[in-house]
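Encoded as structure tokens, the following chain is the form predicted on its own, with no partner shown.
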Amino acid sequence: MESVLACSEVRKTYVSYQKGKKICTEALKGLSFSMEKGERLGILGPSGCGKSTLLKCILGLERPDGGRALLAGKAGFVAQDPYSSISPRLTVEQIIEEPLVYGRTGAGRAERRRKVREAMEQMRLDYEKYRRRYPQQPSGGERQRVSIARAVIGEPEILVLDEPASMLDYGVKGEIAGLLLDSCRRLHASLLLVTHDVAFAKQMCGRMIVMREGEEVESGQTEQICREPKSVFTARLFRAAEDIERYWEEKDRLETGTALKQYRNAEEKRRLRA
């Protein structure tokens, strides 16, 4: 199989100073893995485990202190925060069009507009309704769909996702997951997901690498790891995630029940007054 990503002994250390004392923090401690074309791989772990640093090294935003990360082909990137990853001075149409303008695709204005319309329709965004709007106007979920449209318009070989659903409401995550998976199938693209959200990783990825403190804890097929985790750390991570999922499900059930009860009470009062 053709490889789209190869990381070999990737190391990264950050140096800081506190009260004149030099402090070295090893964010990555020699991480190695590869990713085949068409594969959907999740990098899973808690905050501070080195996931985002790894992503920066892969995308060339950080230079590793040791080892190397080789990314083959064109990448489309979806950031965690749609507020900071999109220019507030550009319209939705201009934002999505950016890869075609600066990617030297040679596409003329009419062709770029056609592709923007197509990308927006694929993300279920009405072209005429949203194209002249600024990022402050759509909702958070709609803004993330704009980010995805910008990522896929250049037809990348790999989609790189940094916590793409962590800032969205619980009910919107499923919709975003569906749009991302549809995009991968349509483009025959690979998918690299960095997240701490176990449920989202299960939905998105066929293979998973669990990280802790800059190192790999275990890796394998998602279904196998979730069914029989080899490490105590992974088992605890999954158990905590299940508790959080149950919390949100229960919260949603209670809020829905309360709203329904309030509606019925108001309707009964209106009926009695009539």
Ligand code: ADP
Given for the second form:
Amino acid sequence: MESVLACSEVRKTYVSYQKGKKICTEALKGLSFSMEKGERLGILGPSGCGKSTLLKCILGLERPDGGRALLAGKAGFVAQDPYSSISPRLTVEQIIEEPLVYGRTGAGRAERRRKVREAMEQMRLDYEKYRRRYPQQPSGGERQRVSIARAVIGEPEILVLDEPASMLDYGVKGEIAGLLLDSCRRLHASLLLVTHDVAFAKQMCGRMIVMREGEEVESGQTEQICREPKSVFTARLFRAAEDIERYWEEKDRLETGTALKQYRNAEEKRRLRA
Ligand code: ADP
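Now show me the form predicted together with adenosine-5'-diphosphate (ADP), since the one above was the form predicted on its own.
Below is the entire complex, every chain and molecule, led by the chain shown above.
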């Protein structure tokens, strides 16, 4: 099988100073894995375990101190909060078009416009309605759809996702997951997701690597690792996620119950008044 990404012994230590004291943080302690073409891989772990550092090394934004991260092919990147890195002065159309302009694709203006429209339609964004808007104007879910349109417009071989749904409402997450999976299928692209969100990773990925403090804890096919985690750390991570799921389900149930009760009471009063 062809590989799209190969990481071997990737190491990264950050050096910072606090009150004149030198602090070394080993963000990555020699991480190795590879990804086959078409694979959907999730890197799962709590905050601070080194996920963003790994992505930065893969995307060439950070230089590893040791080892190598080799990406074969074009990557499309979706960040957690896309607008922290995008100019607020560009319109939605200019934002989505940007990879075609700077990627030296040779596409002329009309061609670029056609592609932007197509990418927006794939993300269920009305072209005429949104093209002239600014990033602050669409809602969180719509903003992330703009960001996905921008990531897929250059037809990447691999989609690299950094917590793409963690700032979104519970209900919008499913929609974003669906759009990302559809894009992968359409482009025959691989997908690399880093997240702390177990439920989202389960939905998106066929294989998972669980990380803790810059190291791999375990890895395996999603179904298998969920059914039979080998380490206590993974089991706890999954259990905590189930508790959160239950909390939301319970909240939904109670809110629906209260809303129905209020509606029925109001109806009853109306009936008595009549
Ligand atoms: P995650 O994405 O899983 O939350 P990160 O890769 O952001 O984790 O961080 C891994 C570790 O490296 C953390 O302990 C974090 O505090 C530290 N770290 C990340 N970036 C820097 C930096 N620029 N300088 C110093 N320490 C950093």
